[in-house]
Each structure stands twice: as C-alpha cells, then as structure tokens.
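This document starts with one chain, in the form predicted alone, laid out as structure tokens.
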Amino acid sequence: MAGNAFPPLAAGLLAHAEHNYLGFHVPGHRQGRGAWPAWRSLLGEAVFALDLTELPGLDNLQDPQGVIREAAAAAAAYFGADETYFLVNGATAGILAVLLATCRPGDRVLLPRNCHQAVIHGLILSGAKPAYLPVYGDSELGLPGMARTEDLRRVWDAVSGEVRLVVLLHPSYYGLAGELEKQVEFAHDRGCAVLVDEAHGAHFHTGVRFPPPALRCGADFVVQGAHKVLGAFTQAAFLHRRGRGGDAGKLRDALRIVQTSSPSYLLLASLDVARQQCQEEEPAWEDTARLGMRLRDEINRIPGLLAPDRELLGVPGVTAFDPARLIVNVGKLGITGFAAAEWLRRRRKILVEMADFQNMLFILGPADLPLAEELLAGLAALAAAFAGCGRGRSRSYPDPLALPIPRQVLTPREAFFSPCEAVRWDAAVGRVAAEVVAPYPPGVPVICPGEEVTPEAVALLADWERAGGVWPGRSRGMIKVVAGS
C-alpha cells in the first residue's frame, strides 16, 4: 500500500523504507538483515524495516519538529487538546510527567483512593503530599464506585496547604464514570489544575453513546492508554494538555525524564494509525455501544447471570457507564468470577479482560461485532454447567473500599527513601508502610507508602487471601515498613 494512504508518521516510516538505504546504525538487527532468521520469518520483513531510529526525515520525540510533530498535532485536533504528546512508556509516563511538572515537594494533591499505582509513584518522584478522596463500593454487585463531588469538597476544605493538583479517574477499569465535569469545575473555581486518568476511555470521543470525554469536561491534562481500547501497540499512549495545563516547556522537560531516549518508532507510528482508525471507525464504535447494550439484555435472560446496566447507576458516585465494558456477575451461580473465567478459558477458549470475586469483565470493540453469538453461547454454557450450585445466592467478599483511610505519617517520597525492613503482616500493625499494598483485582490500595498499617488493613488482607485473591508481594508473606517506625 502506498505511503500516502497512511497518516503522517506511518507514511514517513514507509517513505524511508522505500529508499532501501544501507544502514550502519542502531537498532542492532539492521532492519532485519542481522535478525535471527527464525524470528524474522515469524514476524515478517516489514516489522524490522520500520523499527527505526532518529534518522533524517523521521524527527525526534524529545524535540519534535517534523513527522512526529505533525502526527501529534493531528491527534490534538481530533481529541480537542491544545497539545498532544506521544507516550511510549504507557499512560504511566504521562501521569508521572504531569506530577513532576506541576508539583513541588510539599504541595498537596487530591486523588481518589482507587487511583492507579502510577499516581502514587508520581507522588514519590515529585514529593507532593496526598489527600485521598474516599471511594465507596456496591457490595451486592462487587463493584468499586467513583469519587463523589461532596467528598472532593469536604477533603479540599480539610487539607492544609495549597492544593496544586486534583487527580480524577474517568472511567474506572469497570467502565464506570462519575460527576467529572462538576468536579473539574469545582477545582477550577479554586484555581487548581486537573489531571484525568482516562486510560480506558480513549474511545469516548467517538460518539454520544459513551460518557463525555475528559477534555470536553474541561480537564487540563488527560492520559489515554491508546493500546487498551484503540488499535495502538501495547505500551503506546497519549498525553493531552489544554486550558490551565501549566508550563508546556516544563511538561516536555518532565517527559524527557520519564520517557526513553530511544523510543520505538513502531509504537509511535501505531499511535498515529490508532488515531486515524478511531476517526474512520466512529460509526463502528456506535454499533459497538449498541452491541454492548444488546448483550446485556440477552445475558440477563440467562438464569444465574447478571449483566448490570441501569443497576450501575446505583453504585456510589456513578452517573454513567461505558456500554462497551461488559460486566457479567456470576455470584448467583455460587462460583467466583475467577472460576468462571477459568471455565471459559478451558472449555470455550474465551479469555476475559479481568475477573474478580463476583464478576468477569469483557472489553468490546468494533472487531468484536461478529463474535456476539459465540460469546453468548459460551456464557449460556457456563450458566448451564453451574446451574443450581449457588441456589441463587451471592457470597460476601472483603471490600478494600470499606476500610477507613489510614493516618498519613510520612509523605510517599519520605517513606520510599527511608531505611526499611520487611516484617510479617501481623507484626506490621502500627508501623509505617514503605510500599503500596493493593489487592488485585481491582487494584484498590489498602495501604499506601507513608501510612500507618492498621489492624483492619491486615485483617482485610487475611480475608482476601482466604477468599482466593492476590496482591503483588503476597507470596513473600511480608510487608515492607519504615525501619524504627
């Protein structure tokens, strides 16, 4: 296919490859001639021909002036940003860069308790002090909710010191959205910038059947994991800046710190292509939203299964949901979501995005439109296989969001750089944590660095283990705490 059929950066790579240069430069596979033959045969010649570096005509991610700049400008125009940055270290790199660019040691950052761990890592790098917004869950559905505006107002009024940044989640991993526009307006009225983690919502821009995108809600910084829902390669993401998005030069400097100086042009080009594909497939995304709602109706006719739709609006803080995120609750079958997902994998060769104690999560996209009947057949077979096992009742499971937020003794940065030691869970009570402890799924922190380890937190981890849940570090049976605390 001719290069001019592709968007700017991808077209630039193709144009370069067509020159058939004799290159004596990195990467070491030398555009395929130095690659292991079996590997080259498996992946094909084009992958190696386009895995390039900063060469004449191909621009430089650290200071884009050519095709990368042109591709980023096209993304900014489509998504509605003043400026868009291409990320090759995931949405994580964007979160870290914004915190580094906007916060100084001691500044206050308001963030929801169910934030991604990257936000905690950004606090460690920047030295900012967290003030956590409580998030409440729905025990019947087994779903975490969203931060509420009244809690944002209450926490804001209670903190000491200047609030430099508010971090919000939109949507959650489960596709749930809250009062984002109202919360952004609240922060702006107080002169504060807002960073929105929209890692799972890059497709919201495609139509009104989805929750409103964060940029349209007034957010100043937005990160999107373009690989999660759009067609970009894994690890490729966008960072958008607009409005009160601060000093653009400082943000670019921060990105140079957290991004590699040898970016993959395959990842960069995949972002360019993902943006163009998203634009071209907007009608297909509308069809995907319709499919998600139809699947909910049909799944709800299968005895023992629940695919919540309107019920999601009863989850604390939730005002909208992504119809392309299909949640299937299996509690009434008397099995966990973990067991259901494993059954689908073994018996039907269907892989879910994520499972928890009560639910399975399926991510839908335009490519899944022909697969609806196969998915429905697999879920019907699952329900039939476990019919009668649960007698229609759901079990009760531990909920990390039900815990009170622990006392903050040190900042995350102070805890990270303090001498530390690993102790058994039962010996950690009253000590100051030096690491994040976040059971998965859904990855809600039970303990964050700098917080006092409470008896309730340790008891919840024990309940979580008995129920079959895990968390990073569980296997060692220890918690890292600040020495002498």
Ligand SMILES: Cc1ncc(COP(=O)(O)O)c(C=O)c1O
Contents of the next structure:
Amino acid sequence: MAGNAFPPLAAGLLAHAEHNYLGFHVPGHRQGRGAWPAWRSLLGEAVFALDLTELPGLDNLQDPQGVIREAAAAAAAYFGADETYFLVNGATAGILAVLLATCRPGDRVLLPRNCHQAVIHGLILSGAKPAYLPVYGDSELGLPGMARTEDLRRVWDAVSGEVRLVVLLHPSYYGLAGELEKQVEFAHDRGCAVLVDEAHGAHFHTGVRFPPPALRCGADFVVQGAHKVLGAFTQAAFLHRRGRGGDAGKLRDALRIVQTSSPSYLLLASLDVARQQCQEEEPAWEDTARLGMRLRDEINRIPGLLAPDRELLGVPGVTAFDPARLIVNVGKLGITGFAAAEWLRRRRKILVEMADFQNMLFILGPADLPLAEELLAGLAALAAAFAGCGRGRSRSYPDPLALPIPRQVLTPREAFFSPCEAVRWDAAVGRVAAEVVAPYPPGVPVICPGEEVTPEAVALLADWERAGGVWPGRSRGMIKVVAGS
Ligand SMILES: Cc1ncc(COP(=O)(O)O)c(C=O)c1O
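So that was the form predicted alone. Now I'd like the form predicted together with this ligand, please.
So here's everything in the complex, that chain up top.
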C-alpha cells in the first residue's frame, strides 16, 4: 500500500499500517488478526488494517493537531470555510452541535417548516424557541417548495426580541433551492448568524451548473452530508464555520457532546478522500449536470412521464434546482410514485432514492454517466406497462405543507422533558405534542413537539394513511403528548 497519492489522513493511516506493529489495543478485531475469518475474507484485509484508532501519528478528532487537522484544513480551503470539522454521526451531528453552541434556553430560532428532524432535535437539546417559516408546495407537481424571503421577513417582524439563529435548507431533498443569498443577507443585516443545512449539496462546489454553495452565499455554519452525494462512507459529513460562526471553542465543546470519543478512522479518512475526489472530478460533475438535463429532455418525450425542469422554477420559493436530482412525476400514468418505484425494482432491478405519492427521485453522480440508457429504457418500459391506466390525469394527495402552523404552547425541550403519555394519534386533537410526526417522504413535520395538535393535522394523517403513506411511529398507532395537556 503506497500512501503518496493519498490525502493527509488517508496517507497517515496507510503509513501506520505499513509498520506492521504488533498492536495490543482497540479495536478488538486487532487489524483483522482477531476478525471472524469469513467476515475478513468478505470485506478484505485493508478494511481491518485501516480501521485504526487514536494511535501515535494518527491524531485525535476531539483536539486535532496532526493528520486530522491537515485533512480538515484541506477541506476548509476547498469549500471556502474558516474551519471545517469532520463528522462521524452524519449531518445530524453538525446540526445538533451548532444549535447547542449558539443557542441558550429560550433563544429564538427561525427555521423552515420543511427542515429535517435533526433541527427539531437540536431545539430539544438547546432549549431554543422555534418560529417556523411556512413552506408552500405545488400540488400539480406534488412537490414541497422552499421558504420565501417575504415569509422570513414577516415571521422575523412577528417575533418579538432578538433572533439568535436562522436555519435554512439548501437544497431540499428534491434538489430545490431558494433565495439563499438574499435570506442570509437579511439575517446578517440584523446581526443574526445563519446555519444552512446543505446535507444534499456538497457537490455544489464543483461548478456553476449547480446552485451556488451555501458558503459562497455567506452562510456562517454549513453542514454537508458528504456520504449522501460524494464518495464518503455512510455517516461521514462535514461541518464548516466561517464569518459570524462565532465562538469556535464553544462549537468544539458541542461537537464533543454529540460525537463519539471513538470515531471510525475509516469514516474520517473517507471524508479526506471524498474531498480530494470531488476536487479531481469537477469536470465529471459538470458532465453529470449535463446528463441530468439531457435525461429530463428524453424522459419528457416518453408519454405519461414528466421530468420537471423549468416547471420547478414555478414552485413557491424555488429559484434554482440541482440538475443531478432527477424528479420523475408519474401522476399521469394513474399510479403513485411508490408503485412506480416498486415496478422498477421488481422488473428492471432499478432502485430509486425515494418515492412519494406522485414522484420518484433519482440521485445522479459521476458514477452514473454510463447508466443513462439503462435508466431511460427502464422508464420507457414503465410508461408502456401502465399506458392508458391513468387517462393522462393526476390525482391529488394530502399535502402536509397546506396545514396552518400550529400554536406553540411549550418549547420542544419543555415538551420533551414533561411527563408524557401515548394516545391514539386520531384522539390527540387539542393536546400538546411531545414528539415529531413527519410523514415520510417528504419528511415535512405535521406535528412538532410543544405544539397543539390541530384537527387539520389529524385529518391529514388520516388521509395520508388512507392513501398508503407512512410515518415513523405509525405502526404503533399512538403519538406522545404532554400528560395533562
Ligand atoms: C435535509 C437533511 N438534513 C439533514 C439530514 C441528516 O443527515 P444525516 O443522515 O447525515 O445525519 C438529512 C438526512 O436525510 C436530510 O435529508
């Protein structure tokens, strides 16, 4: 194993492995000597040899001074951050850490209603008080949009007192982007820091065919799920800090709380390699963007299918989209996205990233450049199999974004720590919720902790269930509410 071509952390691991130390230290598989033989031969020796820990020369994630620091500095230089932190517990860890580091109990946070549950969980940890930005959808396309600047202004004016942090999403799971730069500027003009959840946008740095990356739009904290779009291992993510990203010491303290003290060096090194690969493959990402646009054109020639492109710019709050996120609407075939995805899986061995009532979502990357024709053939076969079933008309489905934002009775933290009881979800109207209920996809919360459960929310869950939708916890048939509420 020659380490020269590898970036700093990966090279450090290789250099260590080449010493062939007789290691009497964790992990228990002893660099493969103690691994279950069938497992070792399945995964290969290198996996065990490089699954190392805080050994001489390998630095320490909790106080990086050596190869981890070098690797993080290389990432910061590439992405344009003042400082980059490696995360081994997903983008989730970065979101939790920023909320913990910046907010104290009772501080006000503005956040879009279509945020990931990690943001709500960060509110529980920090004790901050949410003010949600409404997000509107396009029922024709069956897609949630993005928070609009006018709503940011209106909600800001409506909350009294200081806002500690604005959280924005960029892009959404569907690859949609809004007026990020304007919204960051709005918050900065009022002296407020901005966290951007760019979990799905680490590749935006590769070129102008993608929406502008959050750091370039001025964000102070940015999380990127490097495992979602780049080549890093699952759970590996980046947190970047710049500008007003405040007290770095506090952020490091928060990261020590939400991250393990035994980080996987395979995950850490995969971040180092993913950054290098992303840099090297910028031209291939440009080809991927072009492929995404060509696929849209070709899919739009298949009767019954719609791969929206310009139409996306008509979705509320949307000003740009990721060409490498391919949305295929099957509404006119008279089937759901769930059914279409299942057909592709069974008949064509094609797996989608996600399906919802009307759409399937495909994530494209440089590795998919040779697969375009297979994907197109699968989609053409799908359309042929269901031709005539839907008479070209889309049905309408329940839309969580159509709900009014409920009254916040307690903070999410107060609700979480209150005595709770579980009640049937359809009997929860008027009670104060103690958990998130977010039908998935698209994962937009219908109920958040501390909110009064409204009849509209319960009616939506009933419609959702009837239409075949799910949400985590539905199988229990219960939701947690604050006792006595
Ligand atoms: C928008 C968004 N933010 C944050 C997360 C959390 O990322 P991770 O799973 O890496 O913790 C996800 C996960 O799906 C997500 O979709």
